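There is one chain below, alone, in structure tokens, taken in the form predicted on its own.
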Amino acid sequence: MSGKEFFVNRYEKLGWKFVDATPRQAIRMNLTNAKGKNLKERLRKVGVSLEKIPFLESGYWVSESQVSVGATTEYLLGLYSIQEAAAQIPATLFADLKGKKVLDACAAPGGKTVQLADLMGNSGLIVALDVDRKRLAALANHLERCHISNTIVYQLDARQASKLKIKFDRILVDAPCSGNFAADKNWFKRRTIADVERNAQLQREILAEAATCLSYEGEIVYSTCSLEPEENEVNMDWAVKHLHLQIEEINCPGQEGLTNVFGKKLDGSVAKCRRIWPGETQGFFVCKLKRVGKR
């Protein structure tokens, strides 16, 4: 089962009427590096106009640009990162990061890793994993450009994270997912429901491993850029029921997580998750989980 009509019909059943969307380009200031540098004025002088994103502390829409924002001196100096607006949300949801041990389970190409390090002020420790060696090269380059000094990079499948023998205070699972049409104009031609189901299973395996690596009173933030409930709310319902995790309240844009998916009733706490349908940003889903008792 695939095709635009199939997926659009699914979205309508989930309560969203399809509209085509082209997300606005966004950047995120790396505050550790940009402090005192008057970045907005410097970019204005080279023809880049910024507009504050209201739901992000360090995020800006690129409202006008006479040059590539990936080719400015300021970018090369690591004063900012090019990062989609919704993708900037997950790292901000942790209660506290400074001095903590953090696992970025699916880290490449590194935008969220750099953001975590920035929020940590380069303190503590980040262990950044990815299974793809080529993607790890992009991650390493991103970390070097942004002067990140608290991060160790490993080529390791997140489903084997327990091999590190570390209990982490904070774990980011920005899970491999099916993506969505707003970020890929050929999405409807390429995706099938079989892809969604396969990704959902992989995500559960990563989540289960993350839960074994989580310290007492630790936090997991789970996110995808998928619109499909199997990869989002249904997985969170599964995590609550099988991984001794509870869903926490979060403060971010989007609608409440779905608690009824095609007639299947989910745990009521799934409503605390946030689902962002495509518009100015790409489609996105995010949820914060915390351990219930000791394991």
Given for the second form:
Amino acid sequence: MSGKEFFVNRYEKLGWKFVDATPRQAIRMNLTNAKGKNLKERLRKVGVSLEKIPFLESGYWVSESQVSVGATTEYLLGLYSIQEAAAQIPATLFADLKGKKVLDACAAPGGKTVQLADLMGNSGLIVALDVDRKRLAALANHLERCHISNTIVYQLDARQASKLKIKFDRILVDAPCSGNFAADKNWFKRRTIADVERNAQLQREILAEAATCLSYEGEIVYSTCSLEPEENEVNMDWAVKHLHLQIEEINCPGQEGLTNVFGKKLDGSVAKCRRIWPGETQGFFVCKLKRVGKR
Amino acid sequence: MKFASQLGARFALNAEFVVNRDGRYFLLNEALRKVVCKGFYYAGTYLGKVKNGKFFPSFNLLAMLAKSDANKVIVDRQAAWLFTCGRDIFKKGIVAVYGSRKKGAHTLVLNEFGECLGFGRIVCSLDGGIRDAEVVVKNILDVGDFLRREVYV
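For comparison with the form predicted on its own, produce the structure of the form predicted in complex with the partner chain.
Below: every chain and molecule of the assembly, starting with the one above.
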């Protein structure tokens, strides 16, 4: 069970008519570093035109660029990061990050870690985990370039996060996922439903571990760039039923989470999740969860 | 710190907050020091690494030193861009000099906005009598290094 036709049929059954999409390039200003630096004007002078992304405080579309936005002096000085627009959403959904203990469970290559640190003004603590050592090098470069000072990085599988013996106020689970066709032009050739099911299981294991590391009244933001409901709504339904978590309202673009997936009825609160079908952004899914009672 | 003194800076860090991981040095704050475990990969502010007995500073450390009394040259826009691409600095690109002007001294290189782009070594005295097209600061490290070392984007 694979191939473009198979997946496109699934999307139609979920209520979305397939359109080929190429996400627009986006950057995110690192406000801690760029404060008072008139970054937009500086970039305009080197041939980069920006357009504010309406649903993000510090996100901009790159509307025109005569240079590579990954090679300007401003980029190298950490004044901004290149970050796809939908991928900028999860970190902004946490309430009050300043001074908190935050876990970035699947952190590399570090775009969201740096964004969290920026939102925290380099205060508090971020623990960033990733299992792949090669990807940790990219994460470390990103942290150095953006002058991040509140983060500790471990090479550790997110499913073993409780080994750290820290209770976190905020946990970002930007879970490893099957991805989507808008971000990977060979996606339909490479992916099968077996990949989706394998990833969904891994995501549940990571979520379960995250729930054990969550402090009383803590928050988890779960996100994937997968369009497959097994990795998204179905997992959130499972989390509500098995992990003493409840889904919170969020204010961000996207359609309501599906509560009926191929005939299977899910918990009604799953509608509070947000599903973004590809268009100007890649495909994305995001959900905010909160602990129910003390565990 | 020996490296800071090479740049003419009076600069010290609290050794209790500096940790070494496989030759890489990090500066922690109080919150991080309380929770950091053995075996971390990266922590706090990366200061630099020692390889074959030689210290290679991070850009975080250079930015910290740029706020101190370290030697500095401010360069114009074109010189800043060329320096970021790994090139040396010509006399004509220098806008201002702070600290040592002597041949052999190490100096930070800052752009017109006062942002540290890296550091280099003064290869001929900045005290005058030099032609505009002569190299005066040899590039040792510049922020373009992030592109040269990057594995993943």
